[in-house]
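In the form predicted alone, a lone chain appears below as structure tokens.
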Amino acid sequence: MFYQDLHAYIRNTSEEYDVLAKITQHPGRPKPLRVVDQIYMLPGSQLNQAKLVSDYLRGREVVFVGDGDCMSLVTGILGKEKLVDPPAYMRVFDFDERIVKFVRDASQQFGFSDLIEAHYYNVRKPVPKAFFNQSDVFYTNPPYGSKNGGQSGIVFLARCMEFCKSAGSYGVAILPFHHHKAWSRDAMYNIQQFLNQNGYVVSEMLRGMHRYHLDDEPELLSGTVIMDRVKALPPPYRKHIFKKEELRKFYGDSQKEFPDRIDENGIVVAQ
């Protein structure tokens, strides 16, 4: 299915935009760093996304693997205001210490800190044992992987598999798919092959859903891919630590060194 303009299908209210702005326009929200492919969705796209995926997340234990858009907070505050049905619990894992702090602070400020926790984590490393195989649903928005055949998405999805239960779980991923761009078709082909080989099927795909704050490529779109775990296969990289040479151009051509984290001052710290 292809929804290039979801406003024709979803009617957003001024109340919903006002609630969304409490997160997206919050003075404490970290500024995106393009060098690590942090590019925020436009507010309309993010509100559409939150409302569309709420049915998949409600009443579930959800893990957010990388949450630069702060979708966990958007989901939490919309749930708090009874504009969507919220998840039962949310765990956020990100290598940006600013985002971890913002999730903790904003959820406390807006009164839903009992529904969320946030941790520093880099997908280069295996999922910590305490969180392995714990969640019902994953949500991830990985780097585009336009320069590495979708490997960026594959690494994020591999860790999502570790976070989630081995049977009956499913996931939501924001992935690029431009049917007229060869790199995008190749990346999606590789990602779907990886999913199939590891027990998942793509059950739904909504293309052209999201637009971004991108001056150099304002027409860039991404879509939502829903995937179900239909076979309880062991995660392929459970004890694997990805080496630098396996993560070339993970964040595109601008990447010099693979970062270990972004500190609270917004400084990219290399391994």
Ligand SMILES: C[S@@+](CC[C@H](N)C(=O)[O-])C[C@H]1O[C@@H](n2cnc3c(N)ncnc32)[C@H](O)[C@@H]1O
Second form
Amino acid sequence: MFYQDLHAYIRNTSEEYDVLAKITQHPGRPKPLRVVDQIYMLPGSQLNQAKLVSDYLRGREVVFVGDGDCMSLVTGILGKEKLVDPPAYMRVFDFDERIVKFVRDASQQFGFSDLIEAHYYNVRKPVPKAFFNQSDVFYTNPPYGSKNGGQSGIVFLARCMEFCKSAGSYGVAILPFHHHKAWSRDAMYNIQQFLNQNGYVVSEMLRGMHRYHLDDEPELLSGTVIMDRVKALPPPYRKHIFKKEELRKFYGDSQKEFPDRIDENGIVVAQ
Ligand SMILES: C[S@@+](CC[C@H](N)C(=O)[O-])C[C@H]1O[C@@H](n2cnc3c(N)ncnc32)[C@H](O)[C@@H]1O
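What would the structure be for the form predicted in complex with the named molecule, rather than the form predicted alone?
Following is the full complex, with the preceding chain placed first.
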């Protein structure tokens, strides 16, 4: 299904948009930093996404790996307002300390802080023991990996595999796929190969679903890929700290050094 068809098919209400905007237009929401590929999703795309994936997240323990879009908070507030069925619990991990703080503050403000926790975490390092193997489902929207054959997505997905339970767990990833763009075909091919080699199959893919605040490429669309863990294989990078050479062009050409974190003032802090 393509973007226009999808928008015609899903009927969103003004009530739903107003609830979404409490998060996405919140005055305390951090400004996206393009240098690390933070490019926020536009509201219609995000509302569609939240409603479509709510079936996969409802009643589950969900881990969000990188959540600049604040899909966790959007899901939480739509659940609180009884517009979707919420997950049982949400854990959010991001290397941007502003996002971690915003998740904590906004969930408190809107009365669902019992449903969510947020932590600083950099995908360069293995998942901390306390969170290994804990979640039923992952949700991630990794950097595009347009200049490294999808390696950025592979690193994120490798960590998602560590966060999740082995048998019967599954994941939801937003991945760019423009079949006429060679970089996106290559990235998708490499990512799906990595998934297969590590016990996952792609069970659903809805492409052309989301648009972004992206001035230089406003027509770039991404899709939702659902993947199921069908074989209990050990996560491939469990003890591995990714090295500089493995993280080349992680954010395209814009960020030369791989960062350790974004601090609370929005400063990119090097390793
Ligand atoms: C590419 S952005 C996702 C795109 C999404 N539209 C957005 O603007 O947030 C990736 C998300 O992961 C986070 N992130 C990027 N690099 C990371 C890293 N090395 N470790 C952990 N989180 C990271 C970013 O802060 C952001 O929330």
